[in-house]
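Taking the form predicted on its own, here's one chain by itself in structure tokens.
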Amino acid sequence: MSDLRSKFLEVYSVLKSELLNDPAFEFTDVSRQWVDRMLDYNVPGGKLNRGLSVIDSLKLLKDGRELTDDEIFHASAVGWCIEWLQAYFLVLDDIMDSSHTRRGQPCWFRLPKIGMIAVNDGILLRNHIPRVLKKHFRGRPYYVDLLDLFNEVEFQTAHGQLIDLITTHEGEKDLSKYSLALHRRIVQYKTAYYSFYLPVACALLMAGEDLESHVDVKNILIEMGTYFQVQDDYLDCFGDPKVIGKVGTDIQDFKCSWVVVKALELSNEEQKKLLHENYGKDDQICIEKVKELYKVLDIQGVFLEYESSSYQKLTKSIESHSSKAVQAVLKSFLAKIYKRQK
């Protein structure tokens, strides 16, 4: 895996220097540099997981077989548009949310000189991704389906974002906007999408499959996506910092989170008075009274079961699909998130 990772850091050098160099602009020496530093600063920064995983989707979907040098290039090509289309979401998203860190350092914004500059930075990464495209998949029988599949994907994500951000952030800070209906639009399209059906659609197109006819795979992995947002929002209230890496801020941040909308439901008319009163404050006694309430409703068992019937329910799905490929690369996602610590 190790190596898998250092053969894909080397297709980010080389999409790197094809785009200081590309010849539709004319560089001079300082924008050449600040696109230089801005790329290494908000691309390669993550886990990678969702560039990585259409290469190993590839090999599954090729049956298990060691891809060619070329094949490797041109998926770790494709994973790599998935990294800049997340860079150039989380440079402006947190902008949005004016955040102050992100993956453990300043954010992009933050930074001296940077500023606002920054919405100009989102909009490159994004036109980044069909000169990437264009130069190594212009040839292929399958380059407008990735063009039209990294659209439609970029459309669903940013409306999810709206709909998430018209939530969290429009004028009174009102709970019973909540509910599992409005959490489950949210993550299907802002993240669920993105991070969970791209990286296998943009591999079944590079197999020569056709995704009209792999409506099903869709289906999974978007409830698969719905299961990982779940458990990210009980991590953020109930994980240890130290593993996740973060301290959770749902509660003050009055996230339409999993949690408090589950919470909600089990609540009767004292404790819901109780969670409006508390719940959004950046305040330390009322996120204390919200966590406290969490016990008291035991969600962190109504929680593993959900995750239980999840899991069945999702292995199940998988199992009645008809290619054993298909299979695998589902499998090999899920396999990847149960019972994650972080």
The other form holds:
Number of protein chains: 2
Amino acid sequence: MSDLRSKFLEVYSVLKSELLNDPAFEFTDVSRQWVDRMLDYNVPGGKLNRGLSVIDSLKLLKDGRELTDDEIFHASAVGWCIEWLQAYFLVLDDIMDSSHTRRGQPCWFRLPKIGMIAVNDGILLRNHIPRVLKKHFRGRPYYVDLLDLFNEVEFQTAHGQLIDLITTHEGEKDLSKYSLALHRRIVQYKTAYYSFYLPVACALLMAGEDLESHVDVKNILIEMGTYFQVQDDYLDCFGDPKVIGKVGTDIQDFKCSWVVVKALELSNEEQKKLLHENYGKDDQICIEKVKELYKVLDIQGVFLEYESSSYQKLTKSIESHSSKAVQAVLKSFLAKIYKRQK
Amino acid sequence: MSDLRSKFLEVYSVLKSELLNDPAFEFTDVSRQWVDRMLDYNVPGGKLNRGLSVIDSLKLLKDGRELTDDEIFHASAVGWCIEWLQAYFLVLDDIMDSSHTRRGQPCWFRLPKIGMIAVNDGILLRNHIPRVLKKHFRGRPYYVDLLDLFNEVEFQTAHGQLIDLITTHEGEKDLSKYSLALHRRIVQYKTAYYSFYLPVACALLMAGEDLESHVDVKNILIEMGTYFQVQDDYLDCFGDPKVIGKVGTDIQDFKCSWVVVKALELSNEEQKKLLHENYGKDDQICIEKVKELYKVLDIQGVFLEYESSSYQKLTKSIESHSSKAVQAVLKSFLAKIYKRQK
Ligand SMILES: [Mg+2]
Ligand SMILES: [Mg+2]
Ligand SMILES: [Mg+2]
Ligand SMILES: [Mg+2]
Ligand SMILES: [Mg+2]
Ligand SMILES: [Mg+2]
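Take the protein just shown as the form predicted on its own and give its structure as the form predicted in complex with a further copy of the same chain.
Then the entire complex follows, led off by the chain already shown.
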């Protein structure tokens, strides 16, 4: 484990212990144990990319000089707030999607004696964020901007989730609702803001920057987040299950995936009919028919083209940015995701 | 309808329309209609006491002078934030309690095509609050205190809900977990902070006061909120269904109600056994046995005594407060709830 990662994980223990002793609530032993277990189960088990990238970004914004212990601690605390936000979204998303597993273990609400109490646990996760921010940032000049930022990004994510839910779950399965424009809108709001923009925006605030003067940075990161989700959709269908760590289910789940949206766009009437008849059915024969059509339409080739043209566009936008430090942040994000296999 | 109430309802329309056109999200027609309908169904249908009391309290804090239109609008906006907060809690609480009706209509998640999307709708309601606050209070000196206040009160409410959920739903029904101390803790955190303290705290901030110097006001309001919930528990069992508008179900729902907690305290071993055997069963014979025991223990008499001693204690605390304006706010709250029949 890298030094940074282990320092980051130490901060998790500090924050957890502060939350479990928050004077705003008188914990009973049982409730303290509940929250303790809930946090350990849901918060630190992911890849931690979002949280760690706050520290990386802050360092790059400081022209690469070593961060002080105080800077590392505070960047970690904000990074953990993003991980907490993610945990909150995932706990509730799994309930709404009736999912069974997450990160290789049963979804939290599937555990015995949890069930719908998980809804409130999601809320607790969300409520921990302003507690952490208040404790560690209340006196800083950018405290109110940090609160506004988290509030705005959460608002956007919840609305992205709304159009995803309406599209995927509401009423009869109707593929004709799916389009590239809808896909882009879902992805941008549901994923890109909190996964890509938020970590960098936090680092910018900590570096004393004003977010209003960085709209271009936001746009580039949203673009990158969209590209990241297209990869995710692609890997769900074409990735190696051994590498990505799960067997994709977007086809049977009737997901508004970039893959099916692209296939619809490229299909003739007959092929569209095949998609309408077979997409979203949990039946191996239907799934195979859809995959066969993806082969015929050369979706893999279309993806490779999309990938390289996205990369070129992003690189160009990044290089036209006036600050070398900001360029370095954006390039490090892009390098982490370009041509990823998982 | 009083003039104030109709002005308050006008502000609802303004806020709703701002939210449905929030530039932070690109609404589709379908998602805008969804949120519109969801708000109308869940937000304005209650008694609006919490929201309206912000305006009343602010007026009393200004020594009773008429508020300007701007003051009324802003107090209403904050008042609606509390109503939004309440709607958020109720939408999610009904899911967690598997409830069927709320305010005389089906619970939101019970409607066709809603289901678990209601979890995200609860989240949206919650997310609307900081949007309203940002739009209308961003420049004001107490903006950050308002954000902190809402965050802290939501944190407390969610933790009150946690101990309520753990106590009521987790594991086997075990009456021996119930005590006056647990009841007080649940009520204080789950209800009193957001229903009693929050409206007055908002008014204090708007009147330019500092919340740190009003801890005594908080304590009195928490005490009042506890008394209010004890009334609620009492009325669930002994109130007139025609007056309270519903038939109580706390006995069969195994609720940690003041009534059962008091009965446990006053019972001998044999009576305790009867409670353990019959409380929390959805069976008319069991319910009657419990009610019969309440009669034997004279819970109604015990309640009347509790009520008058609470009233005296509260009045004494209020009258020892140094500010006449603050006294007036607290007295108006107490007058609204003392000896209420619904
Ligand atoms: Mg999901
Ligand atoms: Mg989902
Ligand atoms: Mg995926
Ligand atoms: Mg309930
Ligand atoms: Mg409940
Ligand atoms: Mg009740």
